[in-house]
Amino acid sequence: MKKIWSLVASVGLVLGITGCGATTQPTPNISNSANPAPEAGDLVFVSLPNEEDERWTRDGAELRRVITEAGYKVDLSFAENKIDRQNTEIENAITKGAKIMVIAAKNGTSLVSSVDKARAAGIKVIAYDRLIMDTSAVDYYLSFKLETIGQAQAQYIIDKLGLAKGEKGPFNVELFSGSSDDNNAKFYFRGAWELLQPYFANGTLVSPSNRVNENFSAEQWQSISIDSWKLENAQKEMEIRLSKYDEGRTALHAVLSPSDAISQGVINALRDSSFSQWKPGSEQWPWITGQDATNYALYNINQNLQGQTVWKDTRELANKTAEVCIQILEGETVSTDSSMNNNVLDVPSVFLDSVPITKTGESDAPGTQPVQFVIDSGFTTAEQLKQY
């Protein structure tokens, strides 16, 4: 993996927008009368949004492996996309005597009460991939460079439509954003809109569904969000939008999708439509972006159903987060390279790079690699992609 990430660094990915000089954070003392000093076998509680998403099960397994190998216990929990359940599980972990909590929030604004209780009990809280908002009880935040991901998706569309080369269109596009309760979704869309907005302003890009127009702003991202990032919600929304396409006689040139699950919903809607002239791989099939490099998305890319995804090597995120947990437990200093404000404080943060992926690696998005790059890293296998 060191070789892989050296290669990623060498291709010069776009810098993240939250960077602010490397800092070193002294590890807070987590000892109190109710929570004695850490020792081998202490408990780390890990709470992830759901078990149905390929991404979260992979993260959970990696976090548990690394922390367990270091001699600590891991209580891994999946909230089944239920806010009440995640809050209850956090409170249960307090009772069990957890020393650290690693939490990927189902809803970044709905965990304040439970994480405040964790802080009162002397437990350290790490926001994993999704920032926990509106509380001072977050010690660290680890994720990927958020706006960079949206920029890579937008750049792919700009590349494929020839916008930077002067193509005037107008081109018909549909834009989606992630779940309205996920703080990350705002930044993904902000990065994409920064690049796409000028083309809406001059009429080169238009949206027949009118969900987005030249007067749209990045702050309106929740109006085009897909609840819980769910495939079925994206499919229903896309089916509604397709009613504006005159049974396929109006062209659809590109779709900005912020995740592979949403991309799959879009693809399902397109394939289920009666628009017989829209065939995968044909000139009528739109360029579709994505994120996460799931096995089904990589398969779709190879089959010309999806054009691009952005790969976040979650093994790296899980390993870095586990490293921070171990540093805290062993009383070592935690180094962070940035911060992110959660409406209460600037949370010390670490942001990792991501890699845009296309079928052959061709794109103007900096650092783009082919599907084979993901396979060669060991993140997946060619055999797994054949299962779809």
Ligand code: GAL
The other form holds:
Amino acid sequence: MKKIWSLVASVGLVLGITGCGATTQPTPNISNSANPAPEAGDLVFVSLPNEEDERWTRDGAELRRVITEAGYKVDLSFAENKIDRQNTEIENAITKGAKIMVIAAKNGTSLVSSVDKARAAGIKVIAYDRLIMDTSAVDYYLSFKLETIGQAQAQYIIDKLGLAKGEKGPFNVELFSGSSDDNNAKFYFRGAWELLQPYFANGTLVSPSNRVNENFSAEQWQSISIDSWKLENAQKEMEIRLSKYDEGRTALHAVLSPSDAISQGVINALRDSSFSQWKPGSEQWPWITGQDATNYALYNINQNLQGQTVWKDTRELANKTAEVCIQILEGETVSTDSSMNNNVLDVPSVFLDSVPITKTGESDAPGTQPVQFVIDSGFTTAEQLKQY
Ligand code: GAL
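Having displayed the form predicted alone, please output the structure of the form predicted together with this ligand.
Shown next: the complete complex, the earlier chain at its head.
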């Protein structure tokens, strides 16, 4: 065990979370007779929402790598965005004797029965990136600071349209939120709306589709959701909204998109529309935000099709998660510096920082970096950004 721990420590995974209000959750002593001491090679089950979005295949590969390198077995599965499938796979993993489950829920409120069974079997459950709601059977939650991501997206739009400098517009914008079954989506939108709402209230921002108006509230975020964060769903919704626009006339100045897949759907709809006012590459093309720093989004940013993305270094998230897994398996104390309520309990949580990305790093959103920054970190390569 010591050997494994020193391996983990040596690759820089020492838990460094202190800060005010830090809470420490002693993990139960897993070497008592009811819970025999874990052996190296214990199984960690990882369940991710789907394999079609680059976001999740990348997380899966990284989780598998770091947990395996620490000497544990990993069973990795993707739920194809199907609730039943994710529940069944969780139940199968209980039978296979998993000691820990790392789960990014397809639907945050639909895993109660399976994770309750996991808890009853003595398995620790870690909510990965997305919080699992409505159950006491979640031990830890690891993600990124959620509202900050929405704020960075809104800040980009405010900056590009010159709103803080007093530009009065009115500017036409379309706002989207993420999947209605993902707790994250609410917080991303809340962060964004807090900054954009005043401009809707004074008429500087308007939405030709009328999906959002000056009376909108953050609580209504699900009315502008894109189911499963899917590109095709975003494209379809954008096409519907474009029916409120006129050929050659109604401008579109900016689009608040909460994730790169949604941005790509919006870009496809704009590109495929016959309207002449926003030809790709023209000055009339809207400022479009995103999240995840996927290769296709970084490519789009380099091509001036997407303006911004928010990079969550998911290698860091995977490493933190592996570290928590190992601490649990070793009977060590797991430290968390935050918590998030899932309607049943305050789940001990860790929230990492994200980095807004634009083509050259220009933007008022604090900490914005250029695409090159992501390449320099080794998260992707210049070569991979030439492929689209
Ligand atoms: C969210 C996640 C985003 C994005 C999205 C699409 O839960 O926080 O970063 O990946 O899912 O899968």
